[in-house]
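A lone chain, given as structure tokens: the form predicted alone.
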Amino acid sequence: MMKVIFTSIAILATTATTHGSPEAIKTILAVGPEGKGNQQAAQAWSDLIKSDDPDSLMMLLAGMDNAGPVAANWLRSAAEVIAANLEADNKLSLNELGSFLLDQGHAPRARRFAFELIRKADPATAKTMVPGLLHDPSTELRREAVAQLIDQASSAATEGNSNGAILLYRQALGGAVEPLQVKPIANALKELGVQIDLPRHFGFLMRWHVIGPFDNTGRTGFDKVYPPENEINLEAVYDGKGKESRWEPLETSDPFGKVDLNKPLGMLKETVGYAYTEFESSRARSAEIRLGCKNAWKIWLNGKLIFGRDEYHRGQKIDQYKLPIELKAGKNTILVKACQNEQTEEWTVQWEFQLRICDATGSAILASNRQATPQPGSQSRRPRRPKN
């Protein structure tokens, strides 16, 4: 395993002339959680900042590659001190930077460090980069380019350049995978008349089937096993809580993938409801389940249990959990399990989720047999409080 983490340390440490750098790091890699391995890391970081060697700086951001978060704050607080030792004795090698920046094998967290030290170096030219990391695949790398994009948008629209406007707002939403871009580029195009299909964008899924309600009194039902959980089978009828349960079809034209069990199933607590849709994959390939959902929940992919929470009303937002998964060529099968509880506070009425298909970066990846967006219909807006 070391031998792994310490590939792209090795290569710069050939070089290094500061003593015990490559073990400092490595006492560093080693910290765990709860504060595991932390005095050795204090100790190793007050030898690190010693040094003032260029290439000491350039092993802690190849460290960053492996790092888990806790070490990773380690070595980034290291390679401040560093970078800053450096820049006063005028010793700070962007080129090196530019390098590491340009690979994008490394760490997104240690690449926007680079950025930044190249931006404060050299402002003009990181300025002229910028454009370049549209479609970078660090989020932290692209957001540069989106909201340089997005300022030069709304300074066309306010000079009365519409057009003009309107090809940079989509340009910049082209790049844009996070909500707080997101949003305010499709309100920008509506005010210019042009609509923005943001399920698709972010990747929704938008069809389903649902079947429900099974017991959740006591919050018991997390952990006990519900037919759909052995089987799929659209057509078959169970047992429910205090009716038989059926699949049914439900579909949602939510802007942002809301899945309300309340509409179909009824405004219940004490709760379990299933459902279950299939994602056509053109090839198999690594990708992402994300998830927001302030029930109580489960996901299989492909009959396989992926991950759960055994926790209720702690809201809800977009990307909330990130699960990776590995889709594989053709049908692929999700199953999502959320349960209700026994409160009743109309901040407890929500039964519902949001999931999306994306890449890494947070860029949708689109199912094969996608249909057109649901466009909203007549049904009116589910109340507030449950049914007595």
Second form
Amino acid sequence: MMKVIFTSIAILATTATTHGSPEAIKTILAVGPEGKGNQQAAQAWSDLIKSDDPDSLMMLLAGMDNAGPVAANWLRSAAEVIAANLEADNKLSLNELGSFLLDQGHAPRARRFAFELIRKADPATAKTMVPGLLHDPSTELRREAVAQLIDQASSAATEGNSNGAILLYRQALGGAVEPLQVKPIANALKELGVQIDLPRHFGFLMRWHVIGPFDNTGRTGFDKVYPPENEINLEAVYDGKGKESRWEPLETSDPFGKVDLNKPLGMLKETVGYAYTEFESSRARSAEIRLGCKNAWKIWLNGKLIFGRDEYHRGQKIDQYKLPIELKAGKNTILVKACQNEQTEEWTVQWEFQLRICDATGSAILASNRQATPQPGSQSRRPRRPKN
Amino acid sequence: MKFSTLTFFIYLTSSLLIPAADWLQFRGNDNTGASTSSTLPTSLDKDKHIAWQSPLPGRGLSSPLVIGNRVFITAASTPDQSRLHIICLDGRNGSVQWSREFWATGRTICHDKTCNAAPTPASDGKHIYALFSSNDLVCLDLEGNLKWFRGLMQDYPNASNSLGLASSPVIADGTLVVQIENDSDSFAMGIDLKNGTNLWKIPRTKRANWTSPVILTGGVVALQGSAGISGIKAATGKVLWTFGDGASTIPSSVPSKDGSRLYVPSNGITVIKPRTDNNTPDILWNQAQLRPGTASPIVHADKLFVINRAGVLNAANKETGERLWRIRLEGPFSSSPVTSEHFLYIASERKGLLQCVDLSGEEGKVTGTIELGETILGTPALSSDALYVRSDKHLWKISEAK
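After the form predicted alone, can we look at the form predicted in complex with its partner chain?
So here's everything in the complex, that chain up top.
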């Protein structure tokens, strides 16, 4: 009997110290690659969800500030269970959640989670908060505010209030970072007679130097190191595939920044091309290169390979790839390698990419010396150095 | 009792412990898509046979799973499909028992037609193993408790397909077999059910592939791809045999009920019989005119059924490949058919037209249809007395008794 009592006390003591405890959160934050730490995390998760303390929920949300993508899901899932229990017991603290939401220092996803809890408990209050989220660091929170403005602008346009609609659409555009929202806003404004500089809005890089073709027979060019990977010399001439290859300037006026290598290099197959540009950053900062490309590609920033992918013709979208980078103050060099393969179907003609630089929300980061967006039909000029 | 005998006994009893009425993975427990149920509705009357419909929080191509009275389904929501949902409903009334959300950790980009919740989850009857196109792999118990989480694209950053992945994992010999095939980092892996760690990982042909593994006998799983099909030991990943004549990358193979032969979408349909000595499988027959579209073929009684791109259901002698009859259904179809004791069910893509075909006569005959009015891309799941069909927006229970 005594053994049972002692065991029960031990279990209770263990439970009491682990519910919502920083230790359990720490265990979850320690999950590693290839499932490392899953077993310990499962035990910690099981301990965490037993808590009925509102502070535990806030601790979990704050824990997401330091969590990688996998650990964040463990924490989110525990928070989801605890929040449901607190809600059922009418113990959810909207004040605490509101404070957390308003503190932009917390992880954007955690703040979005807090917003959704507030909206579930008090939809009216949540709705009144939405306009204040237009420039939020959370893309998902911004989306709400932009959507609300789009609705209002659309209503104004329907009622014949064109000036009001333009103002509201422009306000929406100020916060819009996702193509799914930017495109309809730009289209609506165009109908109202207002042209939007989409490349500038997104931060697409429009001026490049390109060189090619190099050989990609049998898709071997992806791994081959051609001279532009070793040196950037815009005056150099190299042996290319069947002819000499030299750098030439290429401006694009595509509204979504598509750089079409077929234009300067010819409608070729089994070839490799390179595009080079320079980006002046006003300061050292974290950023993202966002790429859309349906050819195999590699990207170097300041001579360092960022990422590469040997997939061909499986679709292209804006922001298809999001690559975290560190910009340095001053000149940053960007080199793109784009490989065309052997396929001959109509949908494999494209040999192109679209690249922009933005922050984690998708808001454009513009080069400090960015030039005016090239206009359709404008002649390519040969700048001494390609600057965006 | 010798170890091998003991292992067999455990395997046998654990198999028997899984109720036959459960539907635990893509195209059922044995990947055949076949059920012996004799109580499903066949006239398909919208007023009589829709037991319930339950709204879903997002799109999906995945099939539901049925475990006892519970139905499990995955979905993906938000414009970028980055929100992953795993939902448990009460099969009796469609009420949501619990719902869990996760954030995608990998790329969610897909062709507009498909979506992040394309693969069907798998279950051992005690846990749900849900895979998404973003290569997020989640294990929950039946009460919704998180047991482990893997972000496979976090581990292998080039393991993705810009058109979306769709291969559904299977559980064989106590191992979760996952096929992640694409143009770049292409592989298959065996995952430990207990903790989600890798038991094995083998390279696969670098070519996009949307087919799913198929369970054969003796702990062997067939992996299909553009190069052909390979038999691998589920527990170790060891490649036992290979059929190298190429195979489709969209419709999956279907095994015979006893798992001894495989109907492969290869040059039409090619039927192979793996050999016990693990040499190249014997080819039993090939029929070039049986060309499956997106829907996977299915075997019922003495026939093989193949739906082609035009939506024509072709019946063939499963022993010879001889074509017997064909009827035109109302397509197009992205989902695969399932069968009950005497009937075949399939839902069309655009109108969500669920169609029932009587297979018992000299020729096939459509016995009933229900137009559900929403896009249906997922294969139905069957329990002993109901079909569960998912669209982009709802999960329906179709049964004789409301």
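Numbering follows the first chain given and starts at 1. Because the structure is a prediction, the values reported are computed rather than measured. Rigid core (definition): largest C-alpha set, two forms, superposition within 1.5 Å.
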Core-aligned CA displacement of residue 70 at least 2 Å between the two forms
yes
Any CA movement of 2 Å or more for residue 339 between the two forms, core superposed?
no
Cα of residue 86 displaced 2 Å or more between the two forms, core superposed?
yes
